[in-house]
Amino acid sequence: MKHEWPLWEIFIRGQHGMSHRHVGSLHAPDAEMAVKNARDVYTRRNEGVSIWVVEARHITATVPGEKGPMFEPSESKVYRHPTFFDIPDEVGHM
């Protein structure tokens, strides 16, 4: 029987930013090896300062085709939009 290593999703934080960005996937036997492989594959030019690896089976995602029920309720909450608030002149440019 064929045994395949788990799939890991790789997120890299660049030198000029605070957020991690999904850059790809790879197979590895464990998290430690996934980090090492991600470093070799996705940060060859010193563009990363932090690596996150997440085993793909632990990710839960919405289905793009069913976005209506998930995201439509936010449209009825106008108070969440920045245009709902008056900004005092003292604040300056925002």
Partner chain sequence: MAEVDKTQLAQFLLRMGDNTLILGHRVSEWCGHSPVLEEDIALANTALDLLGQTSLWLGYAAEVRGTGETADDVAFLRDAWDFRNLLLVELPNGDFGRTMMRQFLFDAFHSVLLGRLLQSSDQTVREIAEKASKEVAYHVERSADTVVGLGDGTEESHARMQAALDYLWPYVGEMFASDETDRALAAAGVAPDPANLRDDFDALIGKVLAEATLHIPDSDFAHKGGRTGAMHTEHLGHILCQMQWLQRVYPNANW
Second form
Amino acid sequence: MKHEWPLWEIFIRGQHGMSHRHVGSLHAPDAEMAVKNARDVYTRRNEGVSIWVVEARHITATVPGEKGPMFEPSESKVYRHPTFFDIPDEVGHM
Amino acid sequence: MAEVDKTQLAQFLLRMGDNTLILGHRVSEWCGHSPVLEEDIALANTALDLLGQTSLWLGYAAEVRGTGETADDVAFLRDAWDFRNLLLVELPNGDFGRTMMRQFLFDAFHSVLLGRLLQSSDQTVREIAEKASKEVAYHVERSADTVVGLGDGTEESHARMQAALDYLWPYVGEMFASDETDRALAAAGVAPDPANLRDDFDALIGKVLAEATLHIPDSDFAHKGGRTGAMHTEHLGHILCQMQWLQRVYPNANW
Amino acid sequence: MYAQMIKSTGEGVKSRDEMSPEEAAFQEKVDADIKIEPRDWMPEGYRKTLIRQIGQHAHSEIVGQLPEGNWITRAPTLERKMILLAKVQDEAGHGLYLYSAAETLGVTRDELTEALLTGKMKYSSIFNYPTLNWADIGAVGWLVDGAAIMNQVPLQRTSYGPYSRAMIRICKEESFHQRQGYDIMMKMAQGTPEQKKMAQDALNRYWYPSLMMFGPSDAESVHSAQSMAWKIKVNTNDELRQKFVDQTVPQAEYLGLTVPDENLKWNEEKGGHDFSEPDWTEFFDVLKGNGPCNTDRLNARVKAWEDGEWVRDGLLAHAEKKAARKVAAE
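Next block: the form predicted together with its partner chain, after the form predicted on its own:
Then the entire complex follows, led off by the chain already shown.
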């Protein structure tokens, strides 16, 4: 037999309540071993409290060529950001 | 509860620490040579846990012996007859399958034992067991998975795992062979009598080995001598040759 | 460096006029420090050069486990043994991160491994030197990791996203490697006469091979010019070597050790040390396979790979059986 273990993408949630974040990839024969390998490879320095693994081929991504239509429309919607609004200093922190 | 004799307590601590020291040494031999990078990294983690536990057990052993030694002195300056580890852990690695089978058999025993030590009447033993039992809970999960995966893998991997089990089985019995020291420690509530751990061990390995489609040999024969120091294999001396070489050739140097 | 003598397409850097619109757009992104990501358009030469460079870097990490691994079972204290094991384990991790980065360029880890084992791809010359005494473990951390860090820190800003992210992670983890090496050197240099002798012996043997890690002068190289335009190489080999010497000489002085170079002296005018070039004939011999340990290193990797085949196949076969049983049960 000559085929490689599938590639898995690893997501880890750290200590401080942030969302899971992509930290890298590894190979494993199945999902259970991928979780264990992720524990051994990507949390050697106490980096995480929760691990997600996804087989790389199951990830659907945006197409780089469509970056314009996908992401530029949100650039003009400045009113979504708090700094768009001027609040007088007298009102205090908001 | 009975007062525990210092010599007997030290003997128990050496048994714990020598097991983790010698197995940690064996597992560390894989570093850079494993079948796949992910396994290389995982095995190094196991070895690191075992060596960390060694510092604690042998450090406490030195304290109990009261001779002013350090954990390093105990590890690096005793000769083979003073070692109290199970024969199982000093056996050569063999192929990856034998290494993982040895790991699984030891992990199964270790996890059952550490579980009991959480209730030890000795506070230091309890504290070491608390740290070690978490590490070992992961070890046994991982080695069990690998034993199942390889046992129930290809024809070749199955055959190799069965051969590993057949080779190692005669070294299983020693883990549960108790002596006077064990009975004294049990009476004092410091540690369980190993003979009483066998049922939990059998249940655990029975389930995993069945899932691995492996057959437990019928023989009850057990090699003995490691944990009492009466008899080791020839392999231990070679381990010590490597492990203790610098300390022996350059005594009293600071590293 | 961990990636030495990487050949780019060899055509030299194209002028804007010679570039296709795609190439020009690509170069503009690189110039503007916008990261190139796996599915973005990239010149074929960029992709191939990166595979070679990242692959060679990954191979160096994996082969680099061997000289240090050589001392794990002989480390003199429990703590030294754990530190060394953790460090060599890190090298395996770094190899893994780098292989993963290369895999985003359309090559598999197995293909890269095959290329290493058949000698089609190289690894850094430094790992073909033996570790002969315990101070060598100190010298490898201090000098070899020191030289590697010098190259890796700027590579955190390299143009290829996955490579840059791998380097960031590696640099973060690597910071303890050099310090633990120097820590060993301090103990040895301040130790017994025998220990001090070991320390000096290690420095004597590792000094020039460390200087070779940066590769021969590449100021005139078309490959380097192209790689620098693509921002997959940041400094010239000579710049990095000079920086390394200037950084290391005072560290050796602090240890009370002698750098084995009679021509070494501070040059006020250039604000750096003058020093002797390593023996480049030896360097090319090592690259060709004639270093002290080339055969042993490659044999060790081939053995690990071949002995491991039944394990990789067995675990995969089990995973497939398990998946099939799950489907059947549903």
